[in-house]
Structures are given as C-alpha cells and as structure tokens.
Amino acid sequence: MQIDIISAVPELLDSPLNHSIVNRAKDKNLVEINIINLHDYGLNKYKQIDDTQYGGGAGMVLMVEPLYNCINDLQKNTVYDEIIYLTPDGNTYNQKMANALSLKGNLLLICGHYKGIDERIREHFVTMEISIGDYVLSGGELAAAILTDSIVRLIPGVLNDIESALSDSFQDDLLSPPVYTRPADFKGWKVPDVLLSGHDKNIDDWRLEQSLKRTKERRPDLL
C-alpha cells in the first residue's frame, strides 16, 4: 500500500508516522507513506500556498494552484483509489471505512489548514471527505495520521497477531471486553476466574457477554 499526504506543515507528521506500528510496517516494506510538502508547489519566491477568501471573512485558503499542481504532479506517477479531504464537515469516520480502505492500493491523503481549501479542489479531484468527530482543528494533519495509523495496522503482517485487529472494539459493532494481565491477584482485585480456566469456549463466551454488556451500556446506538 501507498499513502501520501500532502501537508501545509508536514512536521506534525513526523513523529506519530516514524514511530511504533506505523514504522514497523515500514521497515517490512508493507506500506509506503510520503509526505508532500505543499510549499514545493508555492507561487512566487515567497512559496505563497494561501490567500484571503473570496466575499470577505476571517481566515486564510489554501490555493487552488498549489494544490492542482501538487497533486497533477503526483498523478503522473500514481494513479490512486481514493483521494481524500480530511475535513470537519465530511462523513465521520468509523471502523467500517477503515477496514475498507486498508484494502485499496494508493491512497491520496489532503490536509487542510486555515480555513480550508479552494472548493474547486474539492470539485474536480477530491473522491471521499472524511471528519474524525464533530470539532475542530488547526489542520488536517493529525487526522490524516489517525487514518493511516487505523488503515496501517489493519494490512495484513503489520501486527505479529492478525487477531489482534479483528478483535477490536468496532469491528463487529460491539465494544471490546475488559482485559487482564499477570498478576491474577493484586491487593485483593481479582481477575475473573472464568479466564484462568483454560477453557476456550467459556472464556469466549464471556468475551462475548462482556462486549454486549459494555456496548449497551456505553454505545446502545452501536447495537
């Protein structure tokens, strides 16, 4: 899989990208992540990539130009499933979109920043608009990082137990079960006796039913 991102201040990727799970599946050629710097396609000697908005108000847009040329030229090399707009008012992320975009080949991630970018942009070359929730940021960066992190650890040999993913909370609409670690009593707080049994079906019943248990408890709009 590739994944590049283009980026007004392409530092706030550095570290969640160059870290844990995500550098993992670097280093084992698994995924391709590049960050594009906007300011590489800048007008003039200033690099400009933003400007007032049409009609007046608060706030600066990113540029058409910077951002048809950045990504005509990143075409030219990849052509890519999915080009996405990280923005507050797309269609809000869930386990589901992430499981299917784990499986595309190329994906074309675009931050905004500001206010926003030129609708045009949106118009003509933008396939999908994703929110991670309803609030703002300062720029789409750590959301695009979000979303790689997500589809990363979903692509088959990222993690060294692919059921590690499957059983997380959302992938079957339901909230993952409490889990416990050694030791089995600490200052009297016992971990329940059903997962020391060894017995695969009663402890995966009980998964079951403490899944269901939470997700009404803390989701019922999940079930």
Contents of the next structure:
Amino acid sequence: MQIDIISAVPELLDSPLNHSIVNRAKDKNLVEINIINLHDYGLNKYKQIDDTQYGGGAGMVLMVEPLYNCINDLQKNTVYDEIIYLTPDGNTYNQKMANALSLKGNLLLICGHYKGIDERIREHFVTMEISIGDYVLSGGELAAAILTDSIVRLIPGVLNDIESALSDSFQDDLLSPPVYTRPADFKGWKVPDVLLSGHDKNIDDWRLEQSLKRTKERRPDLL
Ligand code: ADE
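Please show me the structure of the same protein in the form predicted together with adenine, now that we have looked at it in the form predicted alone.
To see the whole picture, the full complex is given below, headed by that same chain.
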C-alpha cells in the first residue's frame, strides 16, 4: 500500500508516522508513506500557497494552483484509489471506514490549513471527505496521522498477532472487555477468577458478556 500526504506543515507528521507500528510496517515494506511539502509547489518568489478568501472574511485559504500542480505531479506516477480531504465537514471517521481503506492500494491524503482549501480542488479531485470528529483542528495533519495509523495497523502482516486487531473495540461494533496482567492480586485488587481458570470457553463467554455490558453502558448507539 502507498499513502501520500500533501501538507503545508509536514513537520507535524514526522513523529506520529515514524514510530511504533507504522514504522514497523514501513520496515517490512508493507506500506510506503510519502509526505509532500505543499511549499515545494508555492507560487512566485515567496513560494505562496495561501491567500485571503473572495467575498471577505477572516482566515487564509490554500490556493487552487499549488494544490493542482502538486496533485497533477503525483498522478504522473501513481493512480490513486481515493483522494481524501481531511476536513471537519467531512463524513465522520469510524472503524468500518478504516477497514475499507486498509484494502485499497494507493491513497492520497490532503491536509487543509487555516480556513481550508479552495473549493475547486474538492470538486475536481477529491473522492472522499473525512472528519475525525466534531471539533476543529488547526490543520488536517493530525487527522491524517490518525487515519494513517488506523489503516496501517489493519494491513495483513503488520500486527504480529492478527487476532489483536480483530478483537479491537469497534471491530464488531462492541467495545473491548477489560484486560488485566500480572500480578493476580495487587494490594487486594483482584483479577477476575475466570481469567485465571485456564478454561477457554468460560473466558470467551466472560469477555463477550463484559463487552456487551460495557457497550450497553457507554455506547448503546452501537448495539
Ligand atoms: N481539519 C480540521 N479539523 C478537522 C477534523 N475535525 N477532522 C479532519 N480534518 C480536520
């Protein structure tokens, strides 16, 4: 899989995409991630990428031309399955979308900044618009990092134990059950007996029951 990310502040993506599971996936050649600096496509001697909006109003808008040139350049080498714009007015992201995106070959993510991007890019290039929640970030970079992390960990071979992705919260519309590790008794705080019983069927039943209880209490909308 290839994930290309267009950003006006690429430094924001450095740390989240260079550690832990995403890094392991890159090392195993299961994903290639390219960060493209929009400033490389800036106009005039100032390398301008944004301007004030027509009609007046506060906030700068990422200009159509640098984004157009950047996307065109990338498309010379790559055919994208989806061109995704990260924006608070997009469809709210969830695990089902992560699952579907993890099956794609090539993705292009566009990070907005300031007031957003010129609408003509959305009309002519973008195939999906995704929000990571009902709040406004300073730019799309953190949202792109979240998308990338949630997709990459689902690519077969990335996690050592595929079970651990399949049993994540939301994977089957249920929240995960509680988990414990050693010691079995910490200052009188005890791990449930069933988890120490070695009885697989009872453990599975207990976990399902706990998942249902937790989902009912915290996220009844999922049931
Ligand atoms: N850019 C700014 N806010 C965002 C959000 N909530 N989701 C995705 N991209 C964004």
